[in-house]
Amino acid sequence: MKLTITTAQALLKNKNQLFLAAILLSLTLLTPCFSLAQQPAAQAQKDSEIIAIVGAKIVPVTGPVIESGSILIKNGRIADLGPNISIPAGAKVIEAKGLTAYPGMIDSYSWLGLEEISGVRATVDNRETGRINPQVKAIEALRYDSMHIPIARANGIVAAVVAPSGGLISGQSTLVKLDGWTNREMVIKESLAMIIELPAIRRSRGGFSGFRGQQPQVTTEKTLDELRQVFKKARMYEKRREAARKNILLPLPEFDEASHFLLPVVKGELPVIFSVHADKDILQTIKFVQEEKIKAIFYGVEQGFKVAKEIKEAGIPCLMGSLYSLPPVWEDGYDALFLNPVILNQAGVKIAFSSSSASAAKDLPYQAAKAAAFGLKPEEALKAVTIYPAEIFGVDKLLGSLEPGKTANIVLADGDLLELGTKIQKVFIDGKEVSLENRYTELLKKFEQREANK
């Protein structure tokens, strides 16, 4: 028995020693981890590197042009800009003499990341089955690795509204920056606006091409009546929920997904982008918006020029559809789409241009240029791809112009940003210079190499 106790004591002693050794070993192994944990701090220090763009012509958009000046970037924001700002010691200096600095452009309606090849169904993910889909979010389907994103970015577009389509209530659009390793990393504003699509223009003599278009089976009037019922149901759903919260004897209503996701709309918290086109339909939609007391933005508005005064009085901003299309009605004239933004702007309506595309998103500046060629003031055309979309979507404190405190989304170009021959030299998103490499530059290098090897 004595031998057994002694043996046990020895074993216990050894066990304690082993336990202490294990603790020391663990501390030793954790030491590199502590070192790794300090690396994000070092990375943060690198991210906070001060960058000075010097000698550039600066076009702030919201202020007078600075013929030669500097922009100071710190922590991803514009710290200062002007003709005579002091450059801190140790700042990374980028010489930009001969270049013009613009705020990065914003595509106000696109399918970037949702559509890769329109003719290949497996690469198109901008539509959901069903007619009422307020729960759908564009961000969930966005492909951060879409080849169209770096192509658009290389032409000076730094942010885009990505919108779902199809049905009556298509879902929620998202505002993204055109840089990021994941779709979530790209988000600027996840739930930007609800998308509602109203019927297309009813053609009287046919389209501009001379072919008679198919008449829509449902009129805008009937569609708006349907929307009224959907919104009424959402409001009743909320009233029943509120009543149940106040009175424990009342049961909560059964969860209604559509009504639940429409609550921010009917409460006036989330704006609605109405895809509306004909002049009569625009007037009906203005009345609907005022009766329902919701925040509205119009998209498309091909015949907006006919009711520009009414749109202005309603205070509803307009997103122009693609100017690459032909006028849907022959009688409006070949130049109707080009004159439309000019007339709306002159009436005092806030406008913004869009690519209405994924593959043609790179052409956003040329949408504005087309309108400028038909009478839109060049400074207004530039604002319609920078500060105006930022104001329309409520992000103008962050984006849309070159001002101290705003996100450093900067484009350095060798000429007018809206000119076809202008080359983009550098693009900064969140204060970081991003790569301009894309599918086009890849092909260019490939064929240059081919020629060199001949």
Partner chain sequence: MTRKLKKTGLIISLSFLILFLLSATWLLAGGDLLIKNATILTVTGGVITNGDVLVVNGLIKQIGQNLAAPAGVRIIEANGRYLMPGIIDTHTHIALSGTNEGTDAVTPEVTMAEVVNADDTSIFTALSGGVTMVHTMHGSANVIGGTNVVLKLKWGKPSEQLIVKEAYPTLKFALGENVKQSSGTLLPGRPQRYPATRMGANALIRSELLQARDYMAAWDRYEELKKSKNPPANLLPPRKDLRLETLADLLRGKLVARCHGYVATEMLEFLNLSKEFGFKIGAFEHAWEAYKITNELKAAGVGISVFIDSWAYKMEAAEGIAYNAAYCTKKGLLVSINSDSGERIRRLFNEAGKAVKYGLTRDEALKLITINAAKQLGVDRLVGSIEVGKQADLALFSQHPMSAYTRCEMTIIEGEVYFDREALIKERAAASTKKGDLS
The other form holds:
Amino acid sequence: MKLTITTAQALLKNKNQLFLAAILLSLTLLTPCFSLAQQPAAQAQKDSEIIAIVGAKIVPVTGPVIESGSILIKNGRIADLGPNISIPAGAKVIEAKGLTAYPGMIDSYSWLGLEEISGVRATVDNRETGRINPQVKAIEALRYDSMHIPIARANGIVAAVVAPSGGLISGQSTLVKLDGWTNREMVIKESLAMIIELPAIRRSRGGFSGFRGQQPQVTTEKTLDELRQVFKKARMYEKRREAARKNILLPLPEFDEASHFLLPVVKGELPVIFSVHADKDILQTIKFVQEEKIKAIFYGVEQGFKVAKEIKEAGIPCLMGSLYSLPPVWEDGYDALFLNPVILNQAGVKIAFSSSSASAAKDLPYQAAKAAAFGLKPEEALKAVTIYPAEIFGVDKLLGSLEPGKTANIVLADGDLLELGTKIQKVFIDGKEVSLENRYTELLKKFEQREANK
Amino acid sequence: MNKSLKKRQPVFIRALAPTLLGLVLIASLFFPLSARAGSPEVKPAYALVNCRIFPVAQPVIEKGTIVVRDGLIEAVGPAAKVKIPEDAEIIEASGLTAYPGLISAHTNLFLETKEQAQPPSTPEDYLAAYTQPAEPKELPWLKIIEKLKPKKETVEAYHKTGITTVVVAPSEGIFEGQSVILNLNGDEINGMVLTQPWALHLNFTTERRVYPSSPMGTLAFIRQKFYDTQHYSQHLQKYRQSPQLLRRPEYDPFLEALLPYVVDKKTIVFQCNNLEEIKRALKIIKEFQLKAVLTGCNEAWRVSQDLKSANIPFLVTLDFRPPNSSVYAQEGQAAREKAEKEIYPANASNLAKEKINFSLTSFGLSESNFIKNLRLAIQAGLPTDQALRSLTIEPARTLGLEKQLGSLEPGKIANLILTKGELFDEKTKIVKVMVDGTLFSYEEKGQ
Amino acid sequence: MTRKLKKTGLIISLSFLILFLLSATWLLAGGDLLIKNATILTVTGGVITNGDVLVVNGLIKQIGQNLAAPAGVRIIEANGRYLMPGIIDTHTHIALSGTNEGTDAVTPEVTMAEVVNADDTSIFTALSGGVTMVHTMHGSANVIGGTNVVLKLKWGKPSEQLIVKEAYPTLKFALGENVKQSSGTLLPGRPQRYPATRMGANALIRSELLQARDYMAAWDRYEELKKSKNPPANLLPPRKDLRLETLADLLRGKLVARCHGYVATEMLEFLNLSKEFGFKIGAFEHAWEAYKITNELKAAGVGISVFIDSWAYKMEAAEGIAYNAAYCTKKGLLVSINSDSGERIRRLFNEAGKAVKYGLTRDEALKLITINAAKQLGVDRLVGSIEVGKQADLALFSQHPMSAYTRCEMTIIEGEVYFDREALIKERAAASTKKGDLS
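I would like to compare: after the form predicted on its own, may I see the structure of the form predicted together with its partner chain?
Now the complete complex, all chains and molecules, led by this one.
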């Protein structure tokens, strides 16, 4: 709290006072619940300041590893990097000997900012009621000061897809950087992709057959038929609206919410992230995507390995669901989820890993390493949390690797980025060093004092 | 037992004669086959001649005669050695084979099957189902005989499988209640009774929303009830000895019902739906020194050594579906189907290989599935003579009726079946069935 | 001629019989193995590179270099891969037919050892992550649950052969949100179960234990009267009550409490109850706020069995910090990492590996799932490290087990191989060629 206020005072000079008052007020309101989940502010820096990270091992991801080199940051961008960079006078030098510089990681599917404590409904904002909700936008509920964000950041994650879930059309996901004073300040792509959730694989194993288990199983085939109708209606709606706009004598059709918000999808402007799982369902969805001429990304894809060739031919990238689950079908083998990304990657499918979580968003690097343990090349594992997601989401000009001109999202680690024991020493987002303090470190500090006082 | 029945009959008739007469008249109009209640029926003496005989207790007789009189077998033997009585109605049975009537020592015959409560499908139903007060189904005092409504069609359907004697057991709750042994001689319940009650039936199931709701809770619940029965009995005994200065034990219908089984060691039947339940039952039986029988047991081969050393009689259902707990049910649909086709049908033959005695039952199966699965068990290696024994003399022993049933021997009850072809062959038809000396004919037209 | 043939036939079949009997006894006695050229993480005795481990009759006979295999003993070539003691999970609910007897808040009469399901495929899943032993427990629906059981994951063996009789007998307690049923929906017409507060939970435990004391006294009085010269005519033994029997065993010190607790207050108050009644606490389960009360836990000698960083799933887990395990270890508490899940169990080594990030060395982190866990379960003289004389429960990993890039290759219990990835892959390949499956 103290830190926040000081930083706030520092900012008071050049920022709108009213705005700050609002922030302070909201902070005070949130204090009882989340006093420790404060937003570590970007350190005040002059835009023109040059930062030089020197003596680091550099893993640019898109180029060869530089055993020892420097990175120059200017205006939030990487100005230059290499083994022999001359450091301009007046540059703020960050000595990084013994550290490795990586591009910050991108979580391809998360609930960061939409879910604080999963068991407390008041803190959960990721599932709207109902089945067809293209109108809801993750960005509009995103809690910029979620306690999970600084923790994810302290593990080297700098950007994340935040996705709504539930129902059939869950809403619009967003791509954000993990820094900002408001939800809007975090935006990289406000509306990234529509989330559509197709039926899950019915587990062959028993388990708790509660109320949910008794719901009749809807097939993917039927669900896709339903979607066809919804899309068709949206096209028809647009056609009539367009005609009415041109011809005042034609009546304007009544407002149709679903059709209205699905327009960018049916026009092929907004991609759809399809949550799709079984091999047969994947094939049907490929067909659907091709017929409907929409941009698609697959998510989940647990049985993708069985149809890797077809996915590759369709050119659809795949976001892995959490590998922290059991294979939905016993016959696939105990390691099916671990081998899935390996096989997809070998087949030439573009893959990216995800945490599929808020509280476990920090585990993104370990998801990638898990696949590496089962045969994915470590370089590919690293790409699947950096440049591949950047490419999949169309932000590879700015994110996903260390290259001159790209946004300076840089992580300095004391070891391999995906390794469990590695400690992240510094994180830069948009060229600014961000605080690595978080709820863990703050609570630890607080109770270390108890020991110290004894 | 038989004596007391005979004694009671006249009193019974005197009291109810007018009504009964009317009932009998009406009944005889509709059910010509039914054994007539109350009035000692004069049945013909039969001589089944020229048939092949599987007496079970003795070697096969290639061409023999069976004489039946007053519901009992009078003589069995080769044609040359058995004299046909003058008054006997001769049944020409050349080309037919005679076997003792089969015994299924566990069925739910004649039970009004309640509509299986459908799981709630709407939130409203769900709420309703969960807000109704939960009630346990524990009714150890239940005598299933009181719930039975014998039906001619069911009797006939059973006859066609060769079954002439059944145990009818209750089927709900953990302490399910008390079973009865019936001869399928008609549809008049009292005339069918062989033993009433036979045994107390226990199932390791769980209650919904009331204690016990888990397998471990069920075990604790059963044990506690057994301990309580012992204590109750001790208390009653003490009270009888010195009623002064002792608080009288409070009447407890639950424990009263258990007294004959836990203290006086009448038979308790444990339903064992998987191998672990067999082990659990054996443990409890040993702990409380019970007289017990196991039933279900379609995973018996997996615990054959335990069963062998425990030496507790057990009944094996021909239901081949792997229990949910089994590994075969967890490894996917294909594995489950394979197990049902290949592994579980070999249960009986595996037991036979280890020289373990058991009885087969039709529990959980329709009549047609019983026959079908019996043949599958034989295909899986169960020798036919073993199959026959496990449906005749073995269950007769387990039911304490080995002197009356289970083989074709003079003096035993005339329960027998006549088949065209060997009993377990695919095309074999059962053409005649005799139960308690009453003859039922099932020859199809054109035969 | 024919007689002679018969005789030879007899001899042959007899020798086969003898061979069969010999091999059968060999099986019964536990496995013999020689693991060669491994990087041995002994846990208690440092790291041995290029080391061999000789297993005879299921026990570790020799650890060293260039050991020779006795004739006929299977040799496993480790090729420098990492051999560690089998992983021990101190808190799971796998391999059971049932988790909670949730209809009553107090059910110590139920016994998890009686509902072990050796057919549960979770056993295989756990083996695939190098786990050889689990403390499988009653759930946390009740303030006082049932008695738990420790199992060795001998996949394919009958349930009774899985039970580790040498382990501490433990009784499950639970506090906080689960027993308050605070996340459940209250249905109209159904009263909320007592206790609905942490006050109630503590009060309930106290009352139950007071009752157990009375129960013990009643039996003592009965025994005394029975032994007296003139026992009263109306003397009747007390009713045997399985619930109170178990609680009496706790008070007699025959059972150790394992208490599910999250927040500092409830753990402190449970410590107070244990002092009040003189019962032993084996460990606190989950113990998310243990870092706040390390002094008290240390003084009481009570360890914790925790997640590394699975948190914020309910209110009482919202102050669960990933530093908990490492910090408490440094403060001298006995800490183990558990899975509490049929899925997380197969990556328990990854969970322990995270402790390195939060301040432990790899060697220290490894202890969280081996020797520390063994100590908490009372089996550290049998398992938990690679030492001569201990049971050969071992796991072979492709890389250091505390690395994110590692994979379990083989899991061995008492010298018998229960999981072998290489063999499994061969089987798969064979099956797919048989099927004509080209994928």
